[in-house]
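Let's start with one chain on its own, the form predicted on its own, as structure tokens.
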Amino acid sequence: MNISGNTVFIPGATSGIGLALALRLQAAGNTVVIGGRRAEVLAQLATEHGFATVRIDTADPESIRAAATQVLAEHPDLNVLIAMAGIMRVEDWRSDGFLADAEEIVTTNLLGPIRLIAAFTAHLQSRPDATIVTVSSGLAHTPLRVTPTYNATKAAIHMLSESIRLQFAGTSVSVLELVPPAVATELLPGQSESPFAMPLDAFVDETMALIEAQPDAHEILVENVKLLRFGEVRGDYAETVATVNRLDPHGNA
């Protein structure tokens, strides 16, 4: 992906990594169009900072839809999606009550990423340069014991991600995996205070300079994700599932 010259949409970038990944897209000089479900903070957003903005709920696949009209219609040049949103929630498998909040998780973070890559494939594949941003975790690699179904959801969304590159294979079509570490964002509760959580602007900042620096990486990895991205490569996989688990037992790595 090169860092600047496209036309982007990101959808779920009203706060957070989104929205931080935004304002840096902009400032680099690529066109962004931001998506969100809270119509004020769209407006607030426009109004602060100048981006283009859609109403999106990703839980919705008739929003996902109409969003990818409008924003087709108005952004024929679109060259970048970034499949941003996502929800973490804190689950206790043995005990009543955590199916609803799974199922609100596999819409949001798996289903949502694939109805809208689905919406805007046809477009991508008319670009010149075009490239399928994805977001998955570190979580995706070692498990935290107190988030199991948003683990899940991220381990599908790195496999998704590793399967639909081939089938690209050959298009102008790339697809570019963002692996998060935990981040100081409200993802979770309380998250944004975390002594194990990497600053926003600190995690913003490298992976602009690795997108930067490796335009035709796969994978984006800052430093503080490969302890929880090659466990299982290092061999000593046990031991990272211990120490994350043990570190921070109430969901904040």
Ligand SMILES: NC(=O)c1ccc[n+]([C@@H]2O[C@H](COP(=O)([O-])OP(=O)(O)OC[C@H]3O[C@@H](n4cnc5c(N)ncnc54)[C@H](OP(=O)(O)O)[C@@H]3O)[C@@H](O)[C@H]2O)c1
Contents of the next structure:
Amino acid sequence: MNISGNTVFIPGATSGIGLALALRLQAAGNTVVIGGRRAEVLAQLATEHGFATVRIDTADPESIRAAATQVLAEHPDLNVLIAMAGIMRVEDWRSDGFLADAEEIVTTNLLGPIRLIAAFTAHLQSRPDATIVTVSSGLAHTPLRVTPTYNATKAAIHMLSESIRLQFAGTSVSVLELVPPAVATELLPGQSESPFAMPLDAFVDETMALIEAQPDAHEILVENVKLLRFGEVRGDYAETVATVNRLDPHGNA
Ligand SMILES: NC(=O)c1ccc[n+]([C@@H]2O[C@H](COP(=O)([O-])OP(=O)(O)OC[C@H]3O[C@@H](n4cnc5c(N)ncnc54)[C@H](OP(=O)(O)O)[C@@H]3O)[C@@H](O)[C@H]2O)c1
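Form predicted on its own already given; the form predicted in complex with the named molecule follows:
Up next: the whole complex, starting with the chain shown before.
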């Protein structure tokens, strides 16, 4: 993905990583359309930063279809989709009551990106140079004990990215997977205060530098995520799992 000159849609950019990346991409010379459920936040961000905005609930297939129609009508040169929207919940599979959360996490974190990508594939293939950006996590590779379904959806996003990259080979569409480590956002309550979370600005700075330096990369891996990403490759997976769960027993990730 080129660092500038794109028209980018980021559903999931009303806060956290999505918003920080939207601001950096806009500053780097891209047209950025942001999306999310909170209409009042979208309106405020449009006023403050000049973003184009689209209201979208990525847990709702009809909302995805309507938002895609709107985005493509208003921005026919759109060439980058960043499937950012996601949720994280702490679950305890030893007691009752986790199933509703588990289903919601799958709907938002896995079905959401699948439906989003499906809504844009025909259009993206019609552009000369397009990119689908998926957002997984270091937890796709090293599980955090307290967030089983979240970890599983991110592992699925990793393998989906690997798989559709094979299918889009030979087309104009590239697939880029962002693999964040723990970053200081409000993905989980209190996470922005966690000493284990990477500061948001540092994360997006490093991410932008990597995108610029490696326009053909398959994955964007900041240094902080390599511990989780490569445990199995290094041969110290069990130790990595133990370390991550010992360091951060309350679930910040
Ligand atoms: N922070 C981390 O440590 C970390 C680590 C690895 C991966 N990630 C991934 O990075 C992505 C962004 O997370 P974040 O940390 O920036 O969290 P965040 O600050 O909570 O942001 C989540 C964003 O997703 C949007 N969103 C959630 N559910 C949505 C839905 N149903 N429809 C539309 N938008 C929805 C939210 O917007 P509205 O509330 O306005 O809808 C918000 O803009 C997620 O996919 C997350 O899994 C984060």
